[in-house]
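The chain that follows stands alone, in the form predicted on its own, written as structure tokens.
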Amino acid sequence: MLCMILLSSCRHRKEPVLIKIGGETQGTYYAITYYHDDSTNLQPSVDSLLRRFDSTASTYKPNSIISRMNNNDPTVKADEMFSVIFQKAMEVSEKTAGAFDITVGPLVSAWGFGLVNRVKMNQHIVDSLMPLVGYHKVMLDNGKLIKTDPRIRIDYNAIAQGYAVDVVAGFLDSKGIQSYLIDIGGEVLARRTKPGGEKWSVAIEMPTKTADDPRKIQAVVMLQDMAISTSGSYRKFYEENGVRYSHTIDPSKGYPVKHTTLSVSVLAKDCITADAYATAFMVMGVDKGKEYLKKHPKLDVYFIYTAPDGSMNTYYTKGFRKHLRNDK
């Protein structure tokens, strides 16, 4: 008798449903897949709480937090998306001595890469902006933004759309769902494994030479429970008489950069980590970046490079290795 129970009760076990979701959000696209056995649509859920984080944390909405805080505004206070992702960023900076900062933005919009149209830069430009550059220039004291300067603004573009995955995974968590894959343009979250125990595989994209270019795979990461976020110099840029500038700047600096590195991908448990990282490489570049890593060894990372003889060169930790797919 026991035997047919349970026989009838494997017969009568629901399988997951695979569904798909997506839309845009932050300028970008977001893509999500999960398995559950309600196929019930949560659509509408994402996009009201994507609306909701937009409204915390875009310096393009002018009644979000963060513009009304850069804006000086007496009456705002951070709520509890805006406090976690300031306290990721400023751990962030302080770990890696500035190369990630999230006072740049002045900086960013000067070059050309912000809200505003972009200035004849020189070096007059940059020196009267870097004073508003610093991320101990700010601190968050009590739900307040208190800045050393009322000139300094802050902009959370390089690390929002990794907590916007972590929010996501949040909810999905909440309503029960044990396995999913979230992306938000480009910046990913793997929970768990396929029903059939099959690991998320996610794309590295190859640099292009051009913003236009087709795209193609560099290598494929098998992700379980883990994060990938992925900062390059070679879809968001400009040439001006012959110089190309990137949209990643350097804080010490006041400049784009202009090493080698073309792509940086970081590996963590939760995105709003990877994100930050992956941006503050950018900034170190490849040869400061394994001299970072020496030192932090928990950290995995895959950088693509241009070597001394114009190819394209990789290099990544032992660590990032046991995450690719052998094909690639």
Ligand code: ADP
Given for the second form:
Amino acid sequence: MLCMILLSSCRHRKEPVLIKIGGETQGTYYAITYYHDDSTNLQPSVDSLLRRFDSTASTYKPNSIISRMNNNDPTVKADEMFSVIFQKAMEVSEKTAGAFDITVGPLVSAWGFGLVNRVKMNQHIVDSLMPLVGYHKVMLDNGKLIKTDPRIRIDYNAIAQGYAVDVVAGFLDSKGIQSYLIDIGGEVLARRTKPGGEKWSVAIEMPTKTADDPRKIQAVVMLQDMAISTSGSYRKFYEENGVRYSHTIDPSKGYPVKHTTLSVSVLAKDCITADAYATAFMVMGVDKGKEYLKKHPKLDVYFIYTAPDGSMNTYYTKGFRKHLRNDK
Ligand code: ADP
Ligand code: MG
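Coords for the form predicted in complex with adenosine-5'-diphosphate (ADP), given the form predicted on its own:
After this comes the whole thing, all chains and molecules, with the earlier chain placed first.
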């Protein structure tokens, strides 16, 4: 009897089919690939989840929780997503001696990477903003953001895409989806393998000379239950008097980073962690990054940088190498 029930339930189970959905969020694209036996269109639910996410974490939405916190609205309270991002931000700031720091908000705006137009920057302006920067100057207490100065503004943009990936992953898990790849603007999480046991493959882009050059592949990474995030200096920047200003700010100096590192890809179990460290390594650059990795051997990182002779070079950890296709 038991045998018969098992057999019939087996016969009724449908084969998982490949489903792809995609759209726009956080000023970029999202693309989700998954295998499931139910082909109900999940796009409307994902879109509304991502809109809800923006209403918490987007500094581009004036009524988001983060914007209201920045504007010192006394009635605003952190929700679960706000708090998770805050805690991860503080953890990575602590572990990277402040290379990652969400209090860069006023600097990001002044350097022209926020909503308002860039001002003509000089050391005097940087000096006047530096007292507002420092992760020790903010804390979350019972859902309230406590600041040592009301002019402090926090910025989740280095970590929000990564966490949005994790939030979408939680949603797909809740739908019983076993095998998926989520990509939000290049921040990626791969869950399990494809039905045949093959790992998911994700490309690391080759840095380009100008922001609009066509995309080429630098390396292919094979992933299973792993997230990867890449931060780069070659797409979001502006040039003034021949100097390239990247949108990553060194919180210790108050200036956009200006070293030879072109991109950094970081592996982690969840995408929020990968995203935060990718930004932190972009601040450190390849030389300081290598030193840091000696002391933190659990992190797996792939740097692309310009060598002294002007050629493009790579440095990656042993653990990262294991994930590279055709590179054993
Ligand atoms: P990308 O992956 O596009 O290179 P990042 O994940 O590195 O981007 O995030 C860059 C954004 O994060 C900037 O536009 C700015 O809003 C914010 N940011 C810049 N510098 C820092 C920093 N040192 N720590 C935390 N956030 C930063
Ligand atoms: Mg980041």
